[in-house]
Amino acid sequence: MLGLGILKGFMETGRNFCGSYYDPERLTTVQYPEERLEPQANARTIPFLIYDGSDPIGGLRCTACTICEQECPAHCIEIVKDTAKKPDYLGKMQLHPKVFDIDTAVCMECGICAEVCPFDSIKMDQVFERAGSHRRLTLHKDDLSKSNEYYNKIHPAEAAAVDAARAEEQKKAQARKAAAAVPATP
């Protein structure tokens, strides 16, 4: 029958129509910002830097290698390393950025920077309201810093295997340094 097709799209959108309004699964406001719904476990906004420890620069897990910034493609990281070196979890010397910003208005929040860090020292966020009363958009290495705690509380899953192989790296490398402390006996 000719206009069958057209019939049952009308039926399924008052279907919809009629269900959104009684249906607690299907309504989809919320009365913001007195209520607010949780941030999915997947969604991604600014970049931020994870430094472990309680200084957020001193142990900052970035070594300044800027792939991150070579990868984007919005060019919106800025990268300058700082002259001297200093020491990593594993206890080699690395360089850590002087300078690293992000410019928010071009950022488009993709997270290519944090799935090509090598050293696992950007991953995304999950904040999303950002308004202030400032008009700084660019974000400097004070602002994107954030505690390995905080990153194992917005990421748990995440945050636990990259702290196990992380620990693993340091394990073996203790080990490694124990085995050329200790003298060859003949």
Given for the second form:
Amino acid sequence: MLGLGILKGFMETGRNFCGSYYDPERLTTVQYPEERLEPQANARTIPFLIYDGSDPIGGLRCTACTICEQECPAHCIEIVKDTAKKPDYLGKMQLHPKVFDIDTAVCMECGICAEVCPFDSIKMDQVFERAGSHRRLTLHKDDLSKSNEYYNKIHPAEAAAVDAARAEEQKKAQARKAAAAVPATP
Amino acid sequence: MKTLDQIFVLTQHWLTGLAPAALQPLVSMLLIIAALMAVFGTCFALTTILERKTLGRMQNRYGPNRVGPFGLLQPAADGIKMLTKEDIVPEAADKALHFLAPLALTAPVWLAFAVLPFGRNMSAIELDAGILFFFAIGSASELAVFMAGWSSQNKYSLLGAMRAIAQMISYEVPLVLASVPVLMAAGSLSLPEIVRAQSGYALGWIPRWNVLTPWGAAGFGVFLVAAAAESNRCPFDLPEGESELIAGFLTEYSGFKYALFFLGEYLGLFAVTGLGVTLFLGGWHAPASWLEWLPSWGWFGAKFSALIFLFIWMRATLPRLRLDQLLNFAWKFLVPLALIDLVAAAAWLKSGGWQFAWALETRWLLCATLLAPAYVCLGRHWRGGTPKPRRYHYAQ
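What I would like now is the form predicted in complex with the partner chain, since the data block earlier showed the form predicted alone; can you produce it?
The next block holds the full complex; its first chain is the one shown before.
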């Protein structure tokens, strides 16, 4: 009969109306500035640079190899190499970036730079509240530099794997050095 | 209690008495106009926010809750936004008509409030043919809508306006036909007289509201559906049908003109709801004799709010009709049902003098045998039976 389906519909919306007042489970809205969802481990926004130790500039892992600059499909990375060399975590002498800029207006957050980096130096960040009252869209070395602890916090599983691999390499390098040192003293 | 019931009337008389004698009629009129505009303007603002919150709750959302406590200042924010927006008039538009359309929609709607009795002794003018005046004023909105659609020089506007004309003219027929039995019962076209005819209690406790008679219940149903269609409410909002027509006749309107259309639409809804309360729900009468100490305007307000809530509920529940369904529903279902309801009302009123035992039950049965089979049969056949499977001649 005409009207029965309509009444059923009215019952449904009426149940929602009353239910949403005493059962907060029904309301799926997250009231954003006050409440937040836990960020997902594989969420990514713009890239950032990792440093070890306590010096955000001196401790950068980046060796200014410019692979990311060349691979970036949007050409948003600009690197200028420094002339001085510093030893890295394996004791090798490596170059450092004098300038490392990312134009965030151009960056499309694809993550290719993080995939190609052989030094685990550039990774994808999770900050999304980047609006400001300034027009500075190009981020410099000191804006991009973030600690390894931060990386461990936002991508725990991935960071643990990277740290383990680096520790392994470091151990091997030390063993090699020790082995090289032995025949020098017969 | 008598003072509280008549407080607005007494205040108006006192304020009018302060003016010099020559100006008193004018001051009296202006006071009523100011009061009506203030009350229903506030009502408009409150309804917009409460509607959005209710719709949200019915969809398991919060609704607007950012501006002010519980989001109650949202209408103010919306108003400021509308006022500061750019008013765009299309290059090809008929500038004068385009400007006049929102005014022509909003201005007559205010007139409709003049004849509604909002409480005991509380109608702005007691016209003998109040209901005729109401329907005459109500049909002016069709003209405004078509002005808006035609002057915009936009195909979507014109299509929306043509739909609006078809819809509003079709639904005016069942709207008027559903109110005719009430006029028969009251024997008057004056709205305060109709309210007076619904006073008192049958059997000592059932209020003599028209909705509590068989023909009144059917008439009220037809009236509600036709009222929703008449004021372009969901599920009959296809003049603006966003999914098909951008915004229908509102497409080329922005800024405050757009807001005026909404004001007109909501005021139209309020007016027709007030008429529904007056015709079927006993106007400002209390539902029981022990509740009569509450002021009459409070009862009117309570019934009015309940009906507005029903319209909001309807909006949250029902999807939009298609144009052919809409017109079929008006002409093949509502109009025949309203005509049969007229016969049922005549039978009910003619049999009013019956004195034998079980007279009331017999009258109910008589009206029910007229109305129920008609409802079932019309409800089954207004779409023209079950549709045949569609054949696509060229696609196969």
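Positions refer to the first chain, counted from 1. Between two forms, the rigid core is defined as the largest C-alpha subset superposing within 1.5 Å. These figures come from a predicted structure and were not determined experimentally.
S.K.: Is residue 136 displaced by at least 2 Å at its C-alpha between the two forms when the rigid core is overlaid?
M.R.: For residue 136, whose C-alpha is compared between the two forms after core superposition, the shift is less than 2 Å.
S.K.: Does the C-alpha of residue 13 move 2 Å or more between the two forms once the rigid core is lined up?
M.R.: Yes; residue 13 is a residue whose C-alpha shifts (by 2 Å or more) between the two forms when the cores are overlaid.
S.K.: Inspect the rigid-core superposition and answer whether the C-alpha of residue 23 shifts by 2 angstroms or more between the two forms.
M.R.: After core superposition, the C-alpha of residue 23 moves 2 Å or more between the two forms.
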